[in-house]
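Next up: just one chain, as structure tokens, the form predicted on its own.
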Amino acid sequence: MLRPAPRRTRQVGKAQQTAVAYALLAPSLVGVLGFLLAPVVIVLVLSLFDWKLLSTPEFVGLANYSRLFADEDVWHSLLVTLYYVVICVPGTTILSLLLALLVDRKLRGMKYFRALLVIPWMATPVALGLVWSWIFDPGRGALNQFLGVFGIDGPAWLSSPVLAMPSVAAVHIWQFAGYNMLFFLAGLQNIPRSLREASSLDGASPVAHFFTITLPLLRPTMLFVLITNVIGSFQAFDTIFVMTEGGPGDSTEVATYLIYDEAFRKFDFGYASTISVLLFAVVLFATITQFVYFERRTTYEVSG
């Protein structure tokens, strides 16, 4: 008859397993601490200082925050950023879901078509910004040349205060729709086919099937896509910098561009850090709100 291992031996074995687990996690933990948590702490500390880069940092307490709440440029940039997010998040989410429904078919060559849709996401934002700046060029751009074939005189897309932001947002949607499509496609393929068959036997139309079965079961995927889209849209900078540089006027001056302007043109790193803290708080609030909304509306497991 086998005797159970002594209690001390079990404790030593458990301690060894814990040590091995932490050793395996160490590289990732170092990355999280060094590239995620440490920068947040540094920005929080810098927001309490007046630092012009070449001068000695001077502790000013909450003076930067008092200046921030009275700065109209900051609140304007937040409104511009919110406008950008309102265009990009629904546009990217809806288009990526439609693409996922389109490619969720077992047809010859479909895997190559899926790969083709992801290619824009793999390109660098700066390169995309340069290409799309040429496409939107009012004189020799491909878009206005195409419209000219139908006798339409295309506008100055990036020089118009009204059209500049939707134009830049369209590039963002085009770039990330294929990437987010992959997550929706994985969610669609995780839905048991027995549910689809039962829905068909009950006489449900494709539209009814989508809204009553498919969409509710895609809520975990929807939550992930929405959160990453919201965070990514609030952080947008590269494409806007290349295509409009915050213009015309300040119509595309999002919060990240204002942070760049304060830090690397005016060299006011303390105030730029304060704006970064505000942006971080806004993104955190938006993320928590989405989690709370989806918490009781999401089904994570479905038995086939």
Second form
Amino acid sequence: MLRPAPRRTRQVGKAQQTAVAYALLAPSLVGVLGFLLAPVVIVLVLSLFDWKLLSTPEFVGLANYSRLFADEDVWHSLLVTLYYVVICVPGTTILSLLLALLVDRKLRGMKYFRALLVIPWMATPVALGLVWSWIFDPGRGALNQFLGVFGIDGPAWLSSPVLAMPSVAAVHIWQFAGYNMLFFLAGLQNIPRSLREASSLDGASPVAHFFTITLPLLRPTMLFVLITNVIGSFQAFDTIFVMTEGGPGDSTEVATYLIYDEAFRKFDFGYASTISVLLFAVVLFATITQFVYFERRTTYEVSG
Amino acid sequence: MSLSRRTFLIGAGSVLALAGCGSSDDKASGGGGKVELVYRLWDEQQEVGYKAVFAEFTKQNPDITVRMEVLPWDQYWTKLTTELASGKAPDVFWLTVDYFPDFASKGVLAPLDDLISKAGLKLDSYHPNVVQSYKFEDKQLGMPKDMGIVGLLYNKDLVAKAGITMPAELTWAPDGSGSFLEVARKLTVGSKQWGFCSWNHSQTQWLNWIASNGGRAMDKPYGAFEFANQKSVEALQFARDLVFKWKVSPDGTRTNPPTGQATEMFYRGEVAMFPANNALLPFALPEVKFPIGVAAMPAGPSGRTVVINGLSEAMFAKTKHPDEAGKLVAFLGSEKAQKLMGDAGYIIPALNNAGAGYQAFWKQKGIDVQPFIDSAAGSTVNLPIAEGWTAKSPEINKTVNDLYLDKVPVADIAASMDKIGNDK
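Let me have the form predicted together with its partner chain next, following on from the form predicted on its own.
Below is the entire complex, every chain and molecule, led by the chain shown above.
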């Protein structure tokens, strides 16, 4: 009477636990299914249709895909995207690691500095893009005014096919370095201080300590930062949209911009979906490659 | 076939709705009888002018108010197209020639012929090019609003500094002869001041060169493109020569859209002569520190022909208030409304002989807009229209960027333009 059969309790308890678990998961499950999985499925389906938004969708099988493989603009945009990723990922990673090392010390007011560095990430990308367009403005922009002080006639940053990409990439790096710094900072603070003392007792220079101890122990953080950055750079859109609209020419026309162009300027939703599927595949491939590479080389435990 | 049937059904539907509303007015308006219409535009200058227009409209129709929604140019089309597709669009909105073909063939625009005749308006009292631009399968799907005419703006200070007077008649020819190039050369000083700006803008630039050289963009509306014809290629070559051969204009690295700053260069006084649609005046005036002069576009070997880009007021075919929206469209086409906008200097009304107030307004501001009016009365050419134009037009414009970079041969560029345009 006082205690029911233990076996039954466990069963009821288990079922109840499962129900509670699902109940708690439900809100985020709805989010994942409704806003992540469903759009992916819809885009996959749409990529098989000829749909000009105002016209009736028409099933065309793989026609969009054969168009895709013959479309120079698409391959060009993938190269442009790759160029963007190649500048942004190392740039953001290195800068954020340096910033993390810089602010990883106990000084008065340090937490305000940390917060300050994260602000660019919290600002609206479109607003950032606008402000940076003004800074880069060849005539009256802050950057060229500044260069003018030293007698340098600054170039037209955003309308030069050569400089436009590095310029928009610089804004990306500036925008995300502070945010990524937070992860490195957390990673650094997980490394026991005793290791620092031990290595300095052994006469290791700070540089040697960094490369032989800190960096290897930061690998899990590095994995996370690199993967999220690669994905983030592949999907970059808003600042480019505001600053260059893919131009000059098509020098900053990254894949996401091409998708936007096809969907919302030319209203070819079917084909835009097809390019999205391609971009999805590319990002998936890049992410899996990174995972496999790091899996082999990462230790998650400091002790042992 | 199914397309025209659908258009017909929607057309018939709105006519029935119009007829139905007339007899059951009190029944339909159970909630107080007030109707608010949504009116969409992209020009925040003209928004101010429309306040007076809608105040007058509500005075005449006390039960109908109009709410304006102003969206920036890019978002305007994205949002409008998405809304038209989803069946929830503004009741009345602005439409350009560029976007007209794609909308017209999809049955989202209400035919206006009946309400135009019912309101006692006559289509032949508007500029024929604007009327023609918004006709589809013999139905009028846009109420002529204004005429955007291309003229040559110039910086009076720079002209005075160069010690010249603007000739009454500018001329050009593909070989570089004519008074236009002569003036442009005199106005080019060092590497910081250009006499002219030859840049990639179809409406105010290369389409005019083509037309005044006796060429044409296409043989007929919805027809075949002819950019690769000799006359067109000569005109396109001239646009390039102004930059690289005669050196009177900055090149594409500084002017090509989307990042180029051609208009700003004129505002800043770095470019002396700048072709523009007259609708630019209200925007340009507060930006510039010099007096603006207006000349007619240079006449080419076959005389002067300028591009006319008149806007129209379009009515959503599935509007919930077809009766009220119809009244609004008819009012916007009326002399009263067109003159309100013209007299305040915003537009040259599409209605014939309603432009006197426009001239008076700008005369007060020290700008003589007579050349715009004269050009509109002279030989004009419509912007090209073709099926699928919303997708083709940006593609063609992108190709023309090369014209201002001196790498790809002009004939190749023209061939690419035709290929994009004629692609089915």
